[in-house]
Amino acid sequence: MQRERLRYLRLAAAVIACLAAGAAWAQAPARTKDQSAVGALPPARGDKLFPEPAARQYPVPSPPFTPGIFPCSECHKGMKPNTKRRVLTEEHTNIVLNHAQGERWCLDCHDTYDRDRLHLVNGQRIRFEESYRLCGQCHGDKYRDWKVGVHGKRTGMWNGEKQYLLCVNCHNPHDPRFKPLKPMPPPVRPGDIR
């Protein structure tokens, strides 16, 4: 019974010291980004102190456009934009939004005014070949799995340069669900050829 209860006593006192160990480092005052701490942890990037830098660039091939589409201006030159929700009858026709339907449309990620570009909720336009950071507006699990190679394909040398794959080169911005897949054949074993 006395050994129970010491070994009850050191948990509860090793849960003590890692709580108060929480608390000292959630309390402490933040770095700036000219201090170095020896041993200190790096900053988390992309929280409020230290925002993920806008012009990180993560290298990325151009957007599967379709051929003769893009840039968009060359069309949209001079039209006046139309921001009413409606269903394209004249151009854009073979385009079928599946994507959030009834709460997306055009406009919520394409730019109004400058339609070689898309634009973030904050309003902030962003070229074709940043539409990650469109796409993580909604799907936040996906693109931090994106950045460190967890979802997706990125090619290059784990230790080098490296080139990842936009969400649009596997996914269709507008229809963006992965259709069924028929299945491989099971590989052959050795023994079995014949």
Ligand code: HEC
The other form holds:
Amino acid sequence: MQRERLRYLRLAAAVIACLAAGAAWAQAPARTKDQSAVGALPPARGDKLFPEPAARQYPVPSPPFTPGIFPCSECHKGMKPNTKRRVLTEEHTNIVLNHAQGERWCLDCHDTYDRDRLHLVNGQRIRFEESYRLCGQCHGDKYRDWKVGVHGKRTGMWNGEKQYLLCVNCHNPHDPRFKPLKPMPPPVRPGDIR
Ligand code: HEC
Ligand code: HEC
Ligand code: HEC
Ligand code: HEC
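Could you give the coordinates for the form predicted together with this ligand, as opposed to the form predicted alone above?
The complete assembly is shown below, putting the previous chain first.
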């Protein structure tokens, strides 16, 4: 009786082992085929599976550039991008980074090869009209509030067309902390002697 059961158990174990081996064999060719087709560089299959959703465009004013500075390519087209972190001495000397400085450099935000555009952390290039998407990568809470009109400024119709101010209309991207406002002097009453 005892022996009989042991035999059944062994038989069952053998069947399971065969099935497992079969499954592994069935998968193996698929894996090798994939690798040979790919070569050294893995394809960005995620791009096809999860395409970048078309970002919603918000109606914004034109970016607040200093007159004459845009298009940046006017100067940068012929220039070799210099990716070295350094103090600029020839141009843009008025820009002093005070925005998590030490961890950040110009080309984290500005595209290295297309200076007329910014780029996101995934490398996607965006226009200056969409700079809120750049800011939104790190300030997600503010971006979410901005979209629904809680942070920043949104004007227009309650249930119709709206206009949004860009983050950079209020915050200097290079030194974004809001400067404290100087308090106004207290009112002077007519009878006060000063
Ligand atoms: C946090 C991201 C970020 C970093 C870092 C950054 N910038 Fe900018 N910069 C911006 C954005 C966004 C604008 C666009 C503002 C606008 O829409 O007018 C801008 C605007 C500019 C302009 C146009 C300024 C003007 O007067 O109109 C220049 C030039 C510039 N950046 C150069 C630089 C240089 C040089 C560095 C590095 C020392 C740098 N930026 C670092 C985001 C950044
Ligand atoms: C008048 C010409 C001119 C214009 C217009 C100009 N740049 Fe530049 N830019 C320069 C020069 C020159 C340098 C190199 C400065 C140095 O090395 O000291 C430079 C350097 C930079 C750098 C540092 C990285 C690198 O490749 O050297 C960034 C980032 C940059 N510019 C962004 C911009 C952006 C963004 C704009 C447009 C909003 C812009 N520039 C418009 C001339 C210009
Ligand atoms: C890569 C991440 C990153 C991006 C992109 C970024 N920021 Fe920031 N930002 C930071 C960090 C980190 C700090 C905190 C820096 C500090 O305390 O010195 C900061 C600080 C700030 C502050 C000051 C908050 C305070 O303490 O008062 C403002 C305002 C701000 N960012 C706005 C912006 C705007 C506008 C943009 C888009 C042009 C932007 N940021 C893009 C990371 C980012
Ligand atoms: C209409 C002007 C305006 C616009 C547009 C705007 N902000 Fe602000 N933001 C402010 C003011 C004002 C403060 C408050 C400063 C303070 O409390 O000292 C602030 C504060 C912040 C702070 C600091 C908050 C903190 O906790 O200290 C961050 C970060 C910030 N804004 C990011 C953004 C981003 C990102 C956008 C765009 C998506 C944006 N802002 C658009 C005016 C604006």
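Since we're looking at a predicted model, the values are computed, not measured. By rigid core we mean the largest C-alpha set that fits within 1.5 Å across both forms. Numbering follows the first chain given and starts at 1.
Comparing the forms between the two forms on their rigid core, the Cα displacement of M184 reaches 2 Å or more.
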